[in-house]
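Presented below, as structure tokens, is a lone chain in the form predicted on its own.
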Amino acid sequence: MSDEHNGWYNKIFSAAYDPVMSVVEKNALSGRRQALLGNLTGRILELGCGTGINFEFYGKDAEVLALEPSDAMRAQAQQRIAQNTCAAKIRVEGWLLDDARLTAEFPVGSFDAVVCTLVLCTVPDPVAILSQLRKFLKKDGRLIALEHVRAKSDAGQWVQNLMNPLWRHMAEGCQLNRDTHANLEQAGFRAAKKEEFDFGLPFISGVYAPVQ
């Protein structure tokens, strides 16, 4: 694994992540995670699971492959599993999407759902990543997204653009001004169900279907 995901700052960031996010989780995200993930069944691919915050929300009929390249984040995710508080069967790997081990074990069309929560802001090429994820989905599969996104107003976008260089540096590559809904559409998804809300930042919460 490269230093990009495992430098000294990543270890500090990983340790601070859950405490820093506790207020927004309690007041804006946890209920939406439950609504999005609680009824998922079958084989699920979660991209960038972080500390495993989603794990408690999956039901017993879900079989989850959770990918996380950060050693520090992945260790926390595996600790959640070890605490026996997860109903689903969950496996955590440090693979990236182009890892030969992933594609060898899970060919095209292997997953019933793909889950992206607070991760599409960090990937280097979101449209390319989403296009890869689309290939892993079954024809009737769904992509679940819970992401902070680009503001709609000119003023909001100006503030995001101004803050983005420092934010990206401090938050392990997170981009404030990603137009994630547009990226999903460009990658071949359409919104089957989508909610927009604000909690300090604008967010989307939705279920997306691959365009056939």
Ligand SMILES: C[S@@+](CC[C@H](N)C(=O)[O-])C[C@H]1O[C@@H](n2cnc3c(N)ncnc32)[C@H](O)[C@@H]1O
Second form
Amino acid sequence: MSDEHNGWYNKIFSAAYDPVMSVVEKNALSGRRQALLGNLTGRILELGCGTGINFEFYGKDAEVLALEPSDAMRAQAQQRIAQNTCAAKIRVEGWLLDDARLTAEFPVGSFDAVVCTLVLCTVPDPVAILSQLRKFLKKDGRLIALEHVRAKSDAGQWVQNLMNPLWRHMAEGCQLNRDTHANLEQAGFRAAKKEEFDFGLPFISGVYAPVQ
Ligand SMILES: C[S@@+](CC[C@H](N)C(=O)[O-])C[C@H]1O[C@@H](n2cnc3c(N)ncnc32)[C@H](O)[C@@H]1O
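Alright, leaving the form predicted on its own aside, put up the form predicted together with the ligand.
Below, the chain from earlier opens the complete complex, with every other chain and molecule after it.
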């Protein structure tokens, strides 16, 4: 994979990721991951699985293809699978969405669900990525999102815009101020179920259907 996802700092970021996230996971995210992922069945595409934090939440009727371009993150995700604590059948690949190996094996309309958790803040062009993901979904498929998003208030946005350059640098391209609501809509998704909540940052947690 490219240096963009595999520089020296990425190794440090990957090693620190789970410990740094543990408080927010315990208090705000893991229950929501369980609620969003626990009932998914069929073929699932997970984008940017990181250390594989979602893997324990998938049920036994899920068959997951998880994509992760960082070698250091992917190694941790593979370790989780090796521990045999996951009920689902999970495969991890280092492919990006436009990798020909992905499209060769999984043509348009192959997946029952696509899963994006804390990744739409980081991908280079979220609307383009979401549009690609939409093509991989079956007609009645669903996109699952758990993401931190742009603040609603002017003051909140001001703080996010101020902190974004440093945050982006420290957090491997993650951007604080993305309007993920708008990006989902622009890419042709509508919310079938959505919760907004705050835990230090504003978040959304939802199930999205492709507009036909
Ligand atoms: C903040 S981590 C989130 C990990 C995990 N999804 C979670 O819920 O904790 C973002 C992940 O997205 C990955 N990533 C960055 N750019 C990507 C891209 N273009 N396609 C897929 N994954 C990407 C990063 O390597 C990183 O592991």
